[in-house]
Structures are given as C-alpha cells and as structure tokens.
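Next up: a single chain in structure tokens, the form predicted on its own.
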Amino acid sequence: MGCGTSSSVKDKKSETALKAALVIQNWYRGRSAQLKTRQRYALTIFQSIEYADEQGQLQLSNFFSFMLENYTRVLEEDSELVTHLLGSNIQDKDRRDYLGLIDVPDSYCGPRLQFPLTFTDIDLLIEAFKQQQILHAYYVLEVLFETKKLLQRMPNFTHTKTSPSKEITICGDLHGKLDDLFLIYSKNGLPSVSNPYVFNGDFVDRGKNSMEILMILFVSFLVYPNDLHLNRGNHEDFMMNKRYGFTKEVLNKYKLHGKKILQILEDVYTWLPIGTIIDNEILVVHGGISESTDLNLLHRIERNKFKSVLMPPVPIDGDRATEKENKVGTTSTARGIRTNGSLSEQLTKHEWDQVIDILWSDPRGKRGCYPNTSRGGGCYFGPDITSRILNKYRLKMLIRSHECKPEGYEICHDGKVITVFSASNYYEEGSNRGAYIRVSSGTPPRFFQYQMTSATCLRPLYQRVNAVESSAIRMLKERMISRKTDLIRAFQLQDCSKSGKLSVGQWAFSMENVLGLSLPWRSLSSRLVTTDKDGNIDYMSSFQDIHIQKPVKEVQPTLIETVYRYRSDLQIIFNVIDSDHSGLISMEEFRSMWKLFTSYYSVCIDDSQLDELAERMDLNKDGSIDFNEFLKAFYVVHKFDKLNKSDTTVA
C-alpha cells in the first residue's frame, strides 16, 4: 500500500511537471511569434522607406530633362553637363591619360599588384583589406581598365555549365558589406576553376567598403574570367551612386584621383553582362522579368548604351509634344532633350524598358504583370508570368536578388523563383541574415545562411528585436516630421469637431494618404502616438519627441520641411552641377536651381525666405555655398538623443 501511494505521488508530480513544461513552451512560442511579428514590421518599415527613396530617385530623370529644357545657363555654357546627363558623345579615354601622371611612391605600404594577375593577387588583396589598407589609385585604375577590356568581349548573358561534381555558387546583393564577402570566401572557398561563382549585382552603395568589394571581384574576374560571373545590378549605375554613397566613398578614399576612378567606373558599369544562364535551365538576373521580357532581344542589344536608369532614350521628333507634364508620383520616363548627339548612341525605348525590367522588377503572389509602384521602376510579376516566360525559353528556374529577405533567401512562384540576398544586417545590425546558393546539374539548390556577428548580436533575441524596431521607428518618425505640415492639415480635415483627436482608423487613413508607404499603421500606432482611454489618438503627439533643427531661426517651417524632405534629391542635383567636385556652387546657380526645383515639384516657397537662408549659409561672404554643408545644417533632433547627450555630459 505504501508503494502504491508513493507511485501515485510520483505520477502527480510528473503530471504537474508536464503541465508546467507545456505552459512554459506555449509562452515561449507565443513570445517568439510576437517578437518575429515585431521584427517583420520593422523590416517592412525599412523596406517601404527604401523603395520610396528609390521612387524619388527615378523621378529625378524627369527633373533633369525639365532642368535642361529650362536652365538657360546649362544649355548655353555647360555642354559638359549636358553630355554627362544625356550620355552622348562619350569618348573612350586612353589609359595613358589616366595612369601616365600617377606614381606609386616607395612609401606606399599597401598591396602591390603584378599584371597579369594571378590567384596570389586575390589573396594579397583580401589580406590587405582585412588590415584596412587602401589600394593605391594607380592599381585601381589598372584593374578598371583591364576589367573593361575583358568585359567588352563578354556576351550580354554568360552561359555556364555545371555537373554533379562541380557546383556553382550564386551570391546576391553585397552593398559594400565587405565582411560578408570575407565570410562567403572563408566558408565557401575562393573562386577557382573548380569553384565557380555568380555575383548577381549590387556590389556597391550603402555599405562603407564598396570599393574594396569591387576590387576583389574584379581581380577575381581577371584571374578566372570563365569561372567568376558578374551581373549588373540596379546600383551599378553612376547616378544611383551619387545618392546612395559610393561616389562619396570614392572621393573620400581617393582625394587626388577619385574623379578619374569614377569616370572609368561609369564606363565599366555599362559593360557588365545583364545576366547568367546556368545549364540552359536557370536564368540568373538581378531584378526579374515582365510579361514582355524578350531574351532573344536582350541577347542582341548593345548593353553599353544603357548608361543610367535616370537617362532614358531621347524620344524621336514629335514625341515631346505628346509627353505633357510628367507629374511626381508617376513612373513614366523623362522627356528627351535635343542635342547634337547621335540617336545611334542610345538604346531604343523598347530596348531600354527591357533592361529596366531585368534590373528593377520584383515577384509578387498576385497573377499578372503591373507597374512596380513601390520602387517606381520595373514591374511586379506574378506566378503566371514566371511560368510563361520560363516555358517560352525552355528554362526551369529564375534566381534573382534585389530584395532584402529576413532569412537571406526566399522561394516563391511554386519553387520557380528564388531570391538570394547576401548582405547580412542590411538595414540594421540583427535585421536580417545573408545567404548564398549552390546549384549543380540534376540536384536541387542548396542554401547557406550566415550573419556577421558582433557583441550586440550575442544579446538575447528580444534585445536585438528592440534595437532593430527602435531604429525602424526612428527612421519612420523622420519621414513623418518631414511632412509635418501636410500631416497636420490631413489630420485637421478629419477632425471635424476640432478636438485634437482622431480614431485610429482616421489617423491611419491620414498617415497613408500623405506618406504613401503602405504600412500597417493601426498596428504601429502604439509606437508612434499616444491614445486615450477611449482609444482615440492625440494626433499632435505624432511629433512630440522629434523636430528638425533650424540653421536660421526665422525661416518658416514649410521651407525647413521641404529642404529636409528633398535633401537627397537636392544633393544629387547640386553634385551633378558641381562637375569639378569642388563642393561649391555660386549663389546664382543655387537660386536658379532652386526655382526650377520648386517649379517642377510644385513646392510653394517664398523666394525671399530662401534668399535669406542662402545668404546666411554663405559663411565667408564670397558668393558661393558649400551645398553639402548647407544640407547637413538640416537634421532631425530626437528627444531620446537629447536625453542621451545630457546623460553623457553629466557623466
């Protein structure tokens, strides 16, 4: 009997322990799901703002056309700028013009490349970059000239074969993340005849080591031209580089010869192949396809005529009359400008559209093909379009990049489309993993994931999610403050009783109507505004912990918001005008460009306000403005930053 009682107690204890374990397990699963949802919302914010910025970048093509039609000084006095914007009359530069006057001094301690290059130069370069050494401009230019010469012999699509014993590795966007490339080479091996690679575009921009990545890839390509394949991405574009950081990186690292490097790079980009075809079964392109994708045509076009997404073809005579007033928010291409350049120097409109679709498109679950309204270029293509294009050209799979994915890759369209993204921590440390794919004939793709780690990545999941989410909310609030006047106007239109409060639905409608980011505003409201006990939102709380710093106190808020909102666009415009990279433009140029800008973008700003602001920013009164410093004067101050600063001061 005693034994029976003991057994019964043990059973009850086991049952209690099991119930406790189930409770803990359910709590953990619920908590993990909650954290994953928050992380997904944060990534959605990052991505929505990224795509909105790209849309703004593409709309600049229309502005440049408008500028050249209306900016008299450009047409009459600056033919170099006209040529730069239109891509006409570009002549091949002799290597001696660039390298003849550059010496590598004995004091240079960085890597010294020996041409013709061998595999030891790849090792040499990698080890030097790990020590944060800078490759001398002489070697950079040598590599660029040699790369261009070899690329000119390549077809638009490189064809390669695998076997069960010889896989090929496909990497997606790297975006200047050098540590990710180091990790890939460390885990997967250096390129070689037995270890081929495809790098699927977007090597540059955003990250701080784009030049190092380009040099490693180009040197690897020169050593193994048949085993390392480089596809062009939408960021291998000199106009994109002006906005997203690579131009600035080059000029900072190569103060004497940066301009020469950028000029040659602009040409190298145009010779990068459009895509790779593996085993006549797998199409690898950066962006995607559309319902009109014609691979036969894309094999034949003169790809080097595609200079930039911001430089669409000049319409034939008479087209300009029919292309009236391209407004902000459309995805139409720019109006053409009459120059003395030959139309044979550019692609046809149809050819240009084909390349844009390859570089900019994204897959979606919805059937059909429709405009990519998020990015402003390319299209969204559904599973039916994928099946149709693959069947038409007897292909089995499309591998593309172009989109950050939480796990580094994503499979869609019934397994026929794979997205691979190789830049880990793309938006923020801990925001996403990177991945690469290995494929071979007759076997399914193999996926390899990774994430560059640091001290912060070793923290618990909830702390990492908090950090990523806080960064995303911070970025979103900066977007909100740049449209403060418009948002308040939208809120007040909904606030019929003038109570200062709105329902969550009204607030969410106003936010989307003004910002157009397609975000889950209702779910995000708890992080952005304060809500009363009845569930109504105090809409002015949207701006309670953030403001734009005014460089001049008397300037109206509307002007401050406008300059801050368009600061990236303005920086590109002024950088284009500043052809000698001096960083300075005259007051007259500044006023003329601003008037054109406000006219085109329908921005209502009092000229006297801008004149006063410009004069205040001419610090040494020499009639010139350092426009980069001018734009830096407009920055967002977060309440949280102030608290941190005061804490630091006390300590």
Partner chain sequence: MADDRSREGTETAVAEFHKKIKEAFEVFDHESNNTVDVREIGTIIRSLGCCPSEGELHDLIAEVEEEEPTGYIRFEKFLPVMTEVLLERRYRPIPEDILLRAFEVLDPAKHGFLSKEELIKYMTEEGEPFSQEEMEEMLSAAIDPESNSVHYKDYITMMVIDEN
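Could the form predicted together with its partner chain be shown next, to go alongside the form predicted on its own?
A lone chain is what you will see next.
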C-alpha cells in the first residue's frame, strides 16, 4: 500500500503495455514491408516479361527484313503481300467512295456525331461510352479522315506556350483504359482553350477500350486542335497493334468495316506528331532520347514515312536502283524484289533510328548511352546524355512516358527527366497508380495521382498483393513451360549426381540464362519450386502442376513448346500473309512461312512433324488453315486452377 507501490504497479502496467505495443508494431511493420516487396517483385516480373516480349517484337522486325530478302518467289507472285509489308497509300478519293457506301440505319441508337464537331460531341461520346455503346463505323471513319487531314497540317513538333494562369496537363500511356481517361477528364476538366492537354502516346493496345479512347482523343483534337496535343507512341503502329490487341478489338467491334478502319488508322498514326515543346523549355516525347538525338533533323524529316517499327528501311542497292528506275514509281532492290514504292518512300536509316530512339528509349542511372537490350530497340540514356541534349537545345526538362511506374510518375536524372504513366492498374488490379502532371511557366510541375478501383479493390493490402502476385507468378510459369526442354537440359547439365536437386545458386543461374529475364530468383524460388529441408531445390517440381495442352497426340513436346513460345510472333506473321484478313492461309503459304521462320530462329523441327500437325489443323480439308484456331489450340493448362485457358497473353 502507499503511493509508491500503486505508482510502481501503474508503471509496470504501462511498461508492459508499451512492450506489447512495440511487439505488435514491430511485427506489423515487418509484415507490411514483406507485402510491399512482394508487390514490387510482381511488378518486376510483369515488366521483365513485357520488355522481353518487345524485344521479341523487334527481333521480328529483323525477320521481316530477312523475309523480304529471301522470300522472292512469293513476293514476286504476290505483290499484294509486298504492298502490305511496305505499306500502302490511301488516296483521298477512297474516302468519298467508301463513306458513301456506309449507311447508318435508323435503328442505330449509339452516338451520332455532327460535323463540324463541337464540344457537345465530346460530351456525347463520353456519355455514350460510359453506357458501353459502340460508335458506328461511319462516324469512326469520318473522325479518322478528318483527323488525318488536320494532322497533315501539323509540324513534327508542336510548340506551345503556357502562362501562370494557363497550365497545361500532360498525360502518359493510357493503353485502352477508358476508365482512367474518364477519371482524368472528370478530375482535371475537359480540354478547352483554357485547359490544354498533351497526350504522350500509347493510347491503344492491351486495354479493352482502345477504340473508345482513340475516338475521344481524336474528337477532342478536332474540336480543340490548338489545345489538345497528341504525340505518337511506340504503340501507334499498326504492326504493334496486331500483336498487342488493338487489331483484334477493332475486328471484333466492327465486323463489317473493321478492315477499312484498320487500313485508315495505319495512315493516321504516321501523321501523329513526334513530340511537343512547351515554352521552349520542356520537351515531351513518348520514349526518350539518345546521345545522337538531333532535334533539328527531327523537325525536318517526313514523319509519315515511319510506318512501323517492324518495317525498317529496306537496304537498297544504289547502282542497280538507278539502273532499274525505268518504270514509273518502281524500283528494284537487290535480288530483284520489286517494291511498289520508290526510294523516296522511305526514311534514311539515320532518320529512322532517330525516330526509334524517341519512341523506345528509357532513362537509366548509369552514365552514357547503351542499346536498350531489354526492349530490343532505342537505348538506355544516362543523366549525362540528358544534360548534354537538353543543354544543346537550351531546354530545361524532358517529360516522357513509356514505362509503368508504381506511383504513376517518377523523377530522375536530377529532376531533369520525369516519367508520367496514366494507365492505373496496368498489369493487374492493384499493380500501380496512374498520374498526370500540370505545368506552367515559372512554377514547378504538380503531380496528380489516382488509381481506378472497383468494389473488389477496396480490399486490404494483403489481398490485393496476393492477387497481383499470383497473376505475375502465373505469367512467369507459362514462360517457364514454354522453355521447358531448354530449362531441363540446363538443370541436368549442372546436376552431376542426377539427384534431381540443385543448389539455389545453380537453379537461379539456369533460370536467368535460359529465360533471359533478370529477376530476383532467390526471393521468388519459394513461389516457383519446392525446396527440401537442406535448402536444395527440386527443379522438376515447377513443371508438375502445369502443362501445355496438346492439340494433337503424338506430336513432339518440342514442337508444342516452340509454337507456344512463338505464338505471338506467328500471329503477326500469319496476319501479314493473310492480306485480305480472311483468317485463312493456304497450306503452302503455311509451310513456306514455317520453313523460313524455323531457319531464321534456328529452331529444329522435323518437317514431317509439322506437316502432320498442319494436316490435322486443316479441318475443312480444303487446303487452308484457320490460323487463329491453330494458335488457340496451344494453350497452357494450370492444373490447380479454375481458369483452364491461358488468357495472360499480351493481347
């Protein structure tokens, strides 16, 4: 009894409460950090795979060059294919002819645009798209024709000015995420003379509303051509669209006129400006720069000649070209390939490289300029390059997009480079925030972040992280299964005692080498393989719960794996051969294509195996193959998974 005792009891009580609180806080912070790390790992996985795919994409570009040089027989006979590969020109008279043929029935209850467009049309479209309506092909085409006409009058770089009372808003990649565009317009206001915008490329692909985004942006542009600025991104490229989903979206939504829309779009893309320069201080381009970036040159080039990243300038044999330039508008390249365009239809290699750098490069901390090996095109540029180029042209800052950032934006190179990315939840629900920037002369840029949430996204952190993580791991496992044979061979090489086990270090080494993905393998191992009590890895355990569905029995696993691994590339190649978009190619075309493909990619496939496969795929027995069906037949089965079909391909 007495004050001393009671206060010491109180002290003891509060000391214990203090200790207890410390324990809980400590545990919680540890847990929280692990969740955040897992989320980061998931993002790293998504990003590595995405860039590896892009690298594959650019390898495809070299393949097309290879094909053009070697596939002479087909090319000489099928000039349509050549035209398609080298791009085509849509004459304006096509427009009147075509639009005249399209009828908008009275029964159509979607939005009807009134030309010339006004801001009410922007509202109209937004309301309609919110109700999931589809804009009729007639209006789509009209918008595209008008947009092209207007874009043709714009210079390669848009120059614009701000003032303290008039800020400009810069948005990054949207990739078909319509909800994010709605959110931006709602939070930041619709574009207008007093509320200008720059949209920094990659409006399309991946998300499921690329068409709607494009329509809203183009209509906004047509209404406010001096205040709504569009920069071309690397996905504003008809070849990229074939692989990354936009082509599919268009053909699905517009069964009758989709092909025409795609054709016009090809052209519209090439007229998008390369960049925007604000207050002569801020350069806004989609990707970045390189040590050789020459803004003066870029201001001068004929930007519409850059058709696609997959169509680099075809090497022309100088002497023979002048010799054979007899027929009007025809030139012969080496080995007698006739092209439908002339020499002047292409950019020079130097000009072409300049554009690639602008659309594909990424900033990095390392000084200097290096080829961008993870994407396969453009370069990595360091802070010294940024300083040098900005100084050279008396600019203060570079704002770019092209890379997904967890917070929607990121500042680097000492504040001189800002990345802004506007597609929230880009890889998966909960993967990242989106952001936009508001700038005006004399004030530092202001950043605004957001994240589209659905009801399920108001879940606690650990559930969201679980979802993102399992999605990433799933993608990674599919990657592994597509290289199963090579992986097992690499593992076995190291497993001298044939025990089926490897050390973590050995396993990580093989994984990185075979898959070509630079990932934190040790940290991911618990999610990919089983480890025994000695810490050794049972390397076959990854393959136990996952396999590729065999479309046909008695076909070698290697063939299955190869087709599965290259299915995106094959999709593009088939799409290119199938110039009338019928979905069918002939057996002969299939075989020739496959031969070239396997020789270029050094894939060893027994011809007879492939023949057998093709025969079985020819379901109509009419000598043609429905290649979409062919490719769909190769999907990955996850044994313990509700979803049986792999839908994590990039489209």
